[in-house]
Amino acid sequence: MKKIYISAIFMLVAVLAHAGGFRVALQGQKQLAMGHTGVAVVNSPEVAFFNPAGMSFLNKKFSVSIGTNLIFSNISFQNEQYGWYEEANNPVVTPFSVYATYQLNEWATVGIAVYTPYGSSVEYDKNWAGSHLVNDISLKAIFFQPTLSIKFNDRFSIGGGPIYANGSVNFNRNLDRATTNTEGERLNVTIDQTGISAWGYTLGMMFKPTTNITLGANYRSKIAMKAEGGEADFQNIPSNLQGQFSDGTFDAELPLPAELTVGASYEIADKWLIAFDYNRVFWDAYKALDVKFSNGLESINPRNYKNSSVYRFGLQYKANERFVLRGGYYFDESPVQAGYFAPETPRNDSNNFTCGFSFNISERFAIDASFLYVHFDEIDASYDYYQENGSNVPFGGTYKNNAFIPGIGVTYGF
């Protein structure tokens, strides 16, 4: 009976490693309706996230932009089997950027960005089929970078920065697939921690063959978080069982991968700008979760996850002094191998879709404006390592997903 439940118990925890599923991209008004290039593309303060050695080549002295967008996302689960059909109930998220970046002189340029990475809100109905996977999970992620760009010529730069990361959890789901108490109430455990910090950092360089082309590359390195002494809180646990359940605290490391990303703009008669990104996301380091709870009791969860690749395409017009406008396509590869999905991050492959546009309202003020539709491929796919009585028991079926994401910003500079 001990280890059913803490078998169980520790799958919980793996949300916090953000499992691929949950990171946002949405770095940028400006960059994210390019289809999320940027690497090589210096159109804004943006390039402080995108690759920070392209700041020394903005032509404001000082520049700001802030922007937010709104996630409206759909997540249903099916298995005919056995009848079981679900809708997640998602709340909506509201990630958000601020991006400003300031010419020191004519070689250097300090910036700062504060933006969010990861970030996550999904709800099921309490005591769905996959309860005992989840039930509801409330994830933030910010992530403050302070950044330096040093311009050696006309032609090429080189930046970077230290990455501050903090982040908070709240996490909820039954304790296995059918065991109740005497009063028939469903035993669950919610898993909450805040201020999960670590440290990190970004290096880039951009350069300039020709006036017209741009090649640039950004290395943002794995962060380790540890979650120490979070809260664990155990509920509807039997009288026979609250001395091996009462609540505690977890300790758990938690890594998120490291991320190299190249590209090239292509710049046509001042009107028209091309960009492709090749995005590498190194999570291989994802192999598994080694948990320890104040009991002494320890577990290690497989993951075993693969590294991705994220292919990007921007296109950018200037119609006009006062307009700008953009669209672009990505294709965004699911790191979770096969049996190792879960519906706490419910991804597959995916098409994204993007479009936007600038109105230069001044020389100083512009509104940025944008739009991604994230179409994840449907799948029929299981989780096959959670224990039961001694033996993995998968659970899976049919999930179908995908997300609509307006977004505003202002950029002000001079």
Contents of the next structure:
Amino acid sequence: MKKIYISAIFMLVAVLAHAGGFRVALQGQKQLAMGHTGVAVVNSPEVAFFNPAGMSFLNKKFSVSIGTNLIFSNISFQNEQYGWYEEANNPVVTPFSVYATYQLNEWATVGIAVYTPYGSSVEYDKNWAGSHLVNDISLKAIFFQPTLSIKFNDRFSIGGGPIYANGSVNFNRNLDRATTNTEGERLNVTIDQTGISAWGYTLGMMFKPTTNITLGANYRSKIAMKAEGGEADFQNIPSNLQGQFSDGTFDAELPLPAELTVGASYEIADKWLIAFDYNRVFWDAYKALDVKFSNGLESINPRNYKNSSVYRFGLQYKANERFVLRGGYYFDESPVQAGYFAPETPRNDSNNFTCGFSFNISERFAIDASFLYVHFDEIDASYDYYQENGSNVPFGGTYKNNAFIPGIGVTYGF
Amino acid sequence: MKKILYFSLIAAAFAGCQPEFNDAVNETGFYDNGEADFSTYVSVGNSLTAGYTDGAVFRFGQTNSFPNIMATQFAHAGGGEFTQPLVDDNIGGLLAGGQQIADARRVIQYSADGSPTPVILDGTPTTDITNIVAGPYNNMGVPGAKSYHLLVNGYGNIGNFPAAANPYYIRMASTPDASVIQDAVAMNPTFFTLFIGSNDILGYATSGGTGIDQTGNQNVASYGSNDITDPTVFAGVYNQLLQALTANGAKGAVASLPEVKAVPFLTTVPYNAIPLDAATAAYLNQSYAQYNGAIQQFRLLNAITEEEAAQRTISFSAGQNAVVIMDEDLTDLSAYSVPNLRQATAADFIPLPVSSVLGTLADPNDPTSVIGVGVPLNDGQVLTETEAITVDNARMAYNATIEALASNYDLAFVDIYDLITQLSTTGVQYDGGTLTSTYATGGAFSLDGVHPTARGYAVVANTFIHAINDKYGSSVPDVNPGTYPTLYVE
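Having seen the form predicted alone, please provide the structure of the form predicted together with the partner chain.
Every component of the complex follows; first up is the chain already shown.
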């Protein structure tokens, strides 16, 4: 066992690549504390997200779990050539999740999952050096997922359900790097839309070859969020240019990529649980963030994300009846390719360290706490596809990010 | 309650965990000041130092003055506060006791058909020079100042206005009887830039050479505003300025003067601005036949050279034709009622404002009175080749002085002459394209045709910074010209 353990870690270190785009992997306090593993872990109703098939193996007839996290994310940016230095003032965001499962009978379990797997909240100083790419952006998406799990036997189950996604976007940036009105105020545009909805699905299967080993697989489909007829507000436009930059509406599309997860967990002597997950995120769906305005203007922003992987490792230790301790690590490859490092999601590869615990107040009731520290190495990167007068004008420098994400939740079941 | 307190403490702790770079640009020591001390930077000069652009001084233009841009970068290497005599608005222009004495800034206006036109901004200036905002300031750029003006006490005394005082300096002088250089020195500069002398030739050039070349006359009191300053006077003044600025050991940079004829004010209107068809050309040749005949006669009498006769022979053909001009440097034949006419060549320069009258009728009732064809451009409407050479001789003498004194005083020499020449020939590359001196669209020059745009000033600032880094071993970072605006639309 030890050998596997070591080679697994070696593999993690050996893989060089990149993290997360605007994926926010915080779908449950228990699993987050274990490195956000969970496709092969049956711990709590959080499994409705991680692998719907796992609902069948919950040992409670009814269980519910709710939780929230506070994301304190920081971005530092600098450019040595020009002496630019910028610290983003990212607002604290609070993704949440609610899961409930109910065992209808021997073979069927139903559940509902509400969670927020995608989002972004970045706010730079207005008119900072990269303001032609982004001043501030807020993306939010809530997924509602009614779920059914079918147990074929004590070893095998499947599960799945449709996903209804409801999202919003608010994005402001300057129209270019320099132009101002006669007062020296930069021309900029805000696009805003709420209530963008779309559908997708999740499917999973779980297999227990032995009583100690669980294997799982889960696939969540791509969901294309299409903003149509959102509000476009052009600001500081000179009166002579009002016709060209008239306020109106915009259309845009943002894909929330499909994700495939496979994993395994191994239970040791009832006290220990080790879990591995591998996520493959199909970011190649995110080709561009193009915005078409009703006034005829078009904003073309190639992104060309590539598919990325996340390697997760989690550990759980049942200290006693009251306390369960958890820890984890994951390596999150960035889907951003060289030259496409845009400051609205300036994420390179990250090393992620998690920990947490559950405190069982009673047989039925537990408090779950988690903490995630996201570490990014500093990186020299640029976005090369902003155009001025028909030629590409790169924007770049050195970025260094981090995030501190405490979370709290409760689980109730009987 | 206590829990909430702990929780918010934790929250504050996380929010404060800004990632830190291994080598952060905002840490002391990342950029080096070398042998220079940028803590008190004072800039001395004229409109180019003041941030004058689009024909006016306005607040946002002052923000983008090259000294202010430089001060922003100096701040990375120990530079301190940089004060400027900010005007009251973004309209530009000046009032004197409520009377308007300077135009508002020029902006682009789109006419109904969508074509852009430079116009004076629609607005009334609010900056009144009688509202004194007494200096001194770090930016001692005074629009309109010639070299010797900087030494004149009372140049900011409203009692001497307009004859012997400058409206911009009246507003910002520390006392009415101070001089610009006294105010600059009063700032106790540790570092200075001196960029002065353009106005010692500019008035002559933009007025089409109507002033006098005062070379040889050292009595500046006798100079008119469009005259060329005597190079010996210039050298003496420049030496005094540097003596004053370096008295406390300050280091600094001095800049050479651009070739005036490289700016769009003089290069935009082509010498051959007259399009003609064959019939009109033939008609015009007929009209000038008598003049051409007279010229040939004077040639035969050896009153003029063969060369001058050829120069003075007026000839039109189908296509673009050179404008007809008065040239006072031609042999005077007026006693014989023969005017000093010739057609312009590529070596003559027609000032930008002439474009509004060129080709129009001097007399609306006389279709043959087309200005530049039937009616010659007058002395003030063209800087002739001879006049242009006069300007350039002075400029070369000034620049030789500046470069020599830079060496004497061991200062950084900033070759702005070379920069402006580059703009007017190959252009200057930046990450968003090429800046050229083409009027309006070139990006480097503002709508007044003489002063740079903010982007142009950014390139000027970079040129200064490079020369300063070279001289003093500092590593002050550049600015990115692409992030500075060019033209403003109303």
